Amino acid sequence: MEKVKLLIIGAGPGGYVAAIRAAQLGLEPVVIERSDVGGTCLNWGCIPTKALIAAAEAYSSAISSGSMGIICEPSFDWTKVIEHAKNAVSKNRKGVQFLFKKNGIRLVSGIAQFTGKKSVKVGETEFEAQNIIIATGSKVKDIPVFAVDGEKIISSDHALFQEKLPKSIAVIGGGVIGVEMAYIYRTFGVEVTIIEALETIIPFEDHEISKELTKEFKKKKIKIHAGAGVEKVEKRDSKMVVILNDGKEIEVDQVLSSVGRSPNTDDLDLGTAGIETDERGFIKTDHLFKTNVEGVFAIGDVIATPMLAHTAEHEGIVTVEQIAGIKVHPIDYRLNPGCIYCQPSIASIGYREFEAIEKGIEIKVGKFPFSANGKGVASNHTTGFVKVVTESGTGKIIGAHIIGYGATDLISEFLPAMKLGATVYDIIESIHPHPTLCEATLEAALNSIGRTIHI
């Protein structure tokens, strides 16, 4: 049995970032990965999705360029679009491999399985570790009434790289994955229907954000059935029929199941190590990612925190630093930003308006539309708005929500501001460059205290 200081199971965003930080701290990490470095995010999620969205944005911009005096008749080659996404994955994967080599990180290929509380077997090799971090990520959740077959009923994994676009598709699930894939497919000419069991798409965003995206998707002729669950999916001749619990039937060429993800722990044999999980299969940890087994930690999608790559990365760093003896602080997940990359894109942090009201917090809300922003008008990015939620009286920022072009970048102004307990006055007293889209954040702050300049 080989003895090591730190064993990390999984080389996704949580695992590989933890490994790099561990190497910097002299912990000599060994990383076990069953597939490609980068995990779901790099290979099947964040990176290929954003590559396809970038292609969709370019195509959409070309189509609408006439208003700027640019005359063209754009077309697309789906094979080359997919190749663009694959190239983005390949380049990023090579980047992670380079970082492993640069930092002297040992990578072991294979399926990890616990053989004891602090021992793990991979093939014929067995490790005994002083500390272990489980970072095996998540997998697509499959629902029996519309089980994924990879052809007529596909998951997001299949949707990213399928060779031919269907004429029509039903997207079951109007969450982050569902709306991003709906945007991509609709932009490239597919007839898209989103089916969401809750009352609105992206139901966990601020209500005004959900309403705005619904309006913009309908402009794109994306059909939305909200507040109706799926009873079953049937194949009739060459078509697929989605039968809803309100009696409606939707006929399409293909169905995309995007009903979420579940923790990827099946092969680990957690029971042998005595590691506890909850009723949904997530590994139980405390606020510093310690499991019930001393020296064993879990981060990322295998625990019940937001399934986001940047969340896993931060959890990995906090875990490694405490192993190294550095004083760390628990993560405040209310300061954990959420991003949706369709167009219009969405980003949010902190309290939603209705959530603050439900908690009895006295608030003021400031909003500013991109249609009144100089850069937005000049660049034809006038959809959406910035919304700021503040504590009444103090002006402390407790929530920020953006929908519109560049939202996922613009949210960054609020991240350190809220971390440091900033108020809208701190935003107002900071000079914002002109003309920029970020002036909308300034104006939203001004609006919350009744001092808006440009509307």
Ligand code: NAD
The other form holds:
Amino acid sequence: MEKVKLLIIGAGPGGYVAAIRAAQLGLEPVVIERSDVGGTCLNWGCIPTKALIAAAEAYSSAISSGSMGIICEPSFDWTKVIEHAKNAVSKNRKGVQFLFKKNGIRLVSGIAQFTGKKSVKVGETEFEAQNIIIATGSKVKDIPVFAVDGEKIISSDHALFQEKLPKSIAVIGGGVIGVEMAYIYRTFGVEVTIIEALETIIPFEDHEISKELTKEFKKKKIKIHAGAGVEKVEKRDSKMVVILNDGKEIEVDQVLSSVGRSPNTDDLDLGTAGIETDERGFIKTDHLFKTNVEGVFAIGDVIATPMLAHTAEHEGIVTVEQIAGIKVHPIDYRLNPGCIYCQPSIASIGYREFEAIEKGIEIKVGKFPFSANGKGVASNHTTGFVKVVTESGTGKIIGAHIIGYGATDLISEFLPAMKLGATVYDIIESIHPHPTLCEATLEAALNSIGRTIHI
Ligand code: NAD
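Right, and the form predicted in complex with nicotinamide-adenine-dinucleotide (NAD) of this protein, after the form predicted alone?
In what comes next, the whole complex appears, and the chain from above leads the way.
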């Protein structure tokens, strides 16, 4: 049995970032990974989708740049588009491998399994650790009535790298993965139908944001069936037929199932260590990521916090610093930004308008469209708006929601601002560079107090 200070199971964004911070703090982490470093985010999620989205944006701006005097007849080679995504993955993976070497982190390849409260085996090797962090992430949720077969019914894992595009696809689930994949496939000419059980696509966003994306997707001729769940999916000849519980039938070549993800705990043998999970299979932790077993922590998608790479990274750092004896603070998940990278892109933080109203908070809302923003007009990025939700009277910013080009970068203005308890007056008194899309943020703040300049 090898004795180690810190064992980290999983080298996704949660695990590998925790390992780097742990190495910096002298905790000499050993990381166990059964596949490639980088986890879902780098290999099957954020990075390859962003590469495909960048290609989709390049293609669609080539198509639409005639109004700027650019004359071309764009076409695309899907094989090369996929190659671009694979290259992005491989470069980023090499980057993480380099960081492991640079920080002297030992990486053990194989499947980790608990053999006791503080012991884990990987193949023939057994470790006893002072502390263990479980960062094993999540996997695609499979629903029996439309079980993924990798050919006719695929998951996002298959959709990212499939060699041939279908003529038509039904996307079951209009959440984050559903709308990002719908945007990519539609841009490359596939007929896309999104089926969402709830009343709108991206139902968890501010209502005006969901409405705006629905409008923009309809302009792209993406069909949307919201408010109807899927009863079953049948194969009829070479077609797939999606049967909805309102009786409608949708015939397509392929089906993408994007109805959520579930925690990855199958191989861990948590029972042997006595680590508790909740009814959905997530590992239970307290607000500082401690499981019920002393010295065992869990972070990232395997616990019931938002399934986002940046959230997992932050949870990893808080956990490792805590193990090293540094005073840490519980994470305020209200200040955890959410981003959707289709076009128009979406980013949000804090209270949505309806949520603040439900909570009985007296609010004022400010909004500003990119169609009235100088840079937006000059660069043909006029879709969408910035919306701020503020506390009446004080002007304290309690929510920000952006839809439009660059939203996922523009949201950053609100992160330290809200962490520091900023008001719209702080935003207004900050000189914003001109001409930039971030002036829409300034104008939304002005709008919340009736002082908009450019409308
Ligand atoms: P999700 O929870 O975001 O969306 C799933 C959607 O499917 C929901 O809107 C739900 O109402 C709908 N649905 C469920 N069952 C259905 C049915 N039978 N018929 C029709 N609709 C149904 O899940 P996801 O999009 O699969 O993403 C998984 C996780 O990964 C999420 O937590 C997401 O935040 C994360 N993720 C984040 C990003 C990003 O940050 N850009 C990208 C990809 C994934």
